[in-house]
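One chain follows as structure tokens, the form predicted alone.
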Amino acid sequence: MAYIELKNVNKYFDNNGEEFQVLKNIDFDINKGEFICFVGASGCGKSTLLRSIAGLEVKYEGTITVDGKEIKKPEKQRGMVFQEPRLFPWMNVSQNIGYVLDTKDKEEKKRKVSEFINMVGLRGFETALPKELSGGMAQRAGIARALANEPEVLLMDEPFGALDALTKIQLQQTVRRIHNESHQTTIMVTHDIEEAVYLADKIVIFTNRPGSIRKIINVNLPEDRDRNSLEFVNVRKKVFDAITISA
């Protein structure tokens, strides 16, 4: 039995009384510890499916289960990183991360906050407010907050889409390192083919709306990935060709 199972998921939205389909017959499994990337054109339902797995969208046909339990609502076992950091502006970095922790033990909370600040490379910015952070640093804080409760599943909705190229690469390296160490089940929406190849174990390619699965590509590359290697370039081309066909 797979860890996450999506069975015949269909999703409709209402647009001024007119119903249109966003997702069509989504049916696939995700194994525990896998890093999955959703890739496809804008509007094909990638983020809607991610939000459904998070429990933020619950009105759909079909079933989505995690570890045999059907998803009915958001739960702490599934951490979410949005396109923007969504930090509380009146709280500093440490307070934002500590806010999600349940423990009432102050020393334990301090230790865990410090652990996740170090994990995402924000040591020295513990007392900085969100307005004092760059976009990349704020997103690092958002990732740390999502990780702080040690969720079983990490969900990421285009978290690096608004960042400059260098910052994006640095954060990709951070996320790759964290996943290599934790082997946490991770699902990420992205438009960036190279990003998907660099991060994912499997890439799920969607057709245009209504989004259905065009192809699932296994990324058989080592954990320490070289973007300039022939193997990397070949996988990138395979993904590009599949997206071009589905366009």
Contents of the next structure:
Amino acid sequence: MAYIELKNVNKYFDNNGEEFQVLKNIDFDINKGEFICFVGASGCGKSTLLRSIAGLEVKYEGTITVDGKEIKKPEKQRGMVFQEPRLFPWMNVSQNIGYVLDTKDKEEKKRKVSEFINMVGLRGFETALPKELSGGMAQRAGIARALANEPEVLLMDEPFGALDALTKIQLQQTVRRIHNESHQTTIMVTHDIEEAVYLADKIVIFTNRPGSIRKIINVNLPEDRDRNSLEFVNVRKKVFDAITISA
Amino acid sequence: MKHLTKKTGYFVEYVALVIMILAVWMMLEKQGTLNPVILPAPDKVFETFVSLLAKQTLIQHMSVSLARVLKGYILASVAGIILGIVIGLFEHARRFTDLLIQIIKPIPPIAWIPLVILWFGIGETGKVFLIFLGGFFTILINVYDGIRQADVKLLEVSKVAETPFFTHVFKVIIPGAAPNIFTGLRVGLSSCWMCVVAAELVSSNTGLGFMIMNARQFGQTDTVIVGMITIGVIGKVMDSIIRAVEKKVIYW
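Okay, that was the form predicted alone. Show me the form predicted together with the partner chain next.
So here's everything in the complex, that chain up top.
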């Protein structure tokens, strides 16, 4: 049995009484420790599928199970990084990260918060308020918050979509490094092909609405990836072709 | 230096309209077209103000009214904030109370005066109750709107982290509603002042409302105006205090 199993998932949205399908016959497995990227055009339902795995969307046909248990609601074993950092404006960086921790032990909490602040490279910004952070730093805090509970599954919904190219590369490196160390099962939604090839073990390519799986590509690259290597470029081309040719 | 001139400029802008009105008022008086019973001269009003201060009558009336307002306002604030949070949080509580609130809200507190006199007599309790009524609904509605308009995106963060309910309410919902809560507190304060005067117009022998009504009977328009301006100034000062507190509390 695979770690995460999606079985024949279909989802419909209701638009003023008119029903339209967003997800069609989604059926695949994810193994423990894998880094999966969902790639597809905007509106293809890939974020909706991620939100369903998070437990934030529960109205769909079919089943999604994690470790054999069906998902009914959000649980802290599945951490989520959103498109926007979604930091609480009235809490500083430490408080935002500490908010999700439910340990009563103050020392333990402090230790954990500082561990994850260091992990995402935010040391020195513990007491900064969200309004004082750049977009990249705010998203780093968002990632630290999602990681702080040490979830078994990390879900990321286009986390770098709003960042400039350089910041994006830095954050991709951070996520790569964290994954290399933790081997946490991770699912990331993106429309950036290079990002997917740089991070993923498997790339799930979606068709346009209603979103269904067009192709799953195994990346088979080493953990330390060189974006300019021939192998990297070849995989990128394969993904690019899969997206564009039949689109 | 440049900064200073800018600030001075803003200040001039801020007070200009009031000064212009005062100037027009003085000009009318100079022309001799003013009937002092209809509108006494500004210097006459000022004179009355000084003499009322000297006799301590103004301070007495003012402190009586202020004490009434504070009592009613604090009750309205506490009740409005607590009930507003509960109604805002629970859809059932909202449905259960909405009809009653919507019906009672448009009734002006003045319309309550006959009932209040019957229920509480003409003593202090009735006046405080009227002031409470004036502030309560304004504060209640602002608070629960603030709670209900919470940012869904931030609420999802709590959901994903399975945050315990009370932590979620106190650390996310209430801070998120804080700007609306302060709006309610500020608008509610004005309503309270309106009600204290209404209450004192009807049955009282102290307070600024009484002072105004009493002066009217003796044709002392200058005293009427002193009373009005006093209420306005106290209201403004209290509003500034709440604004200052708001700035401290909402630091983000």
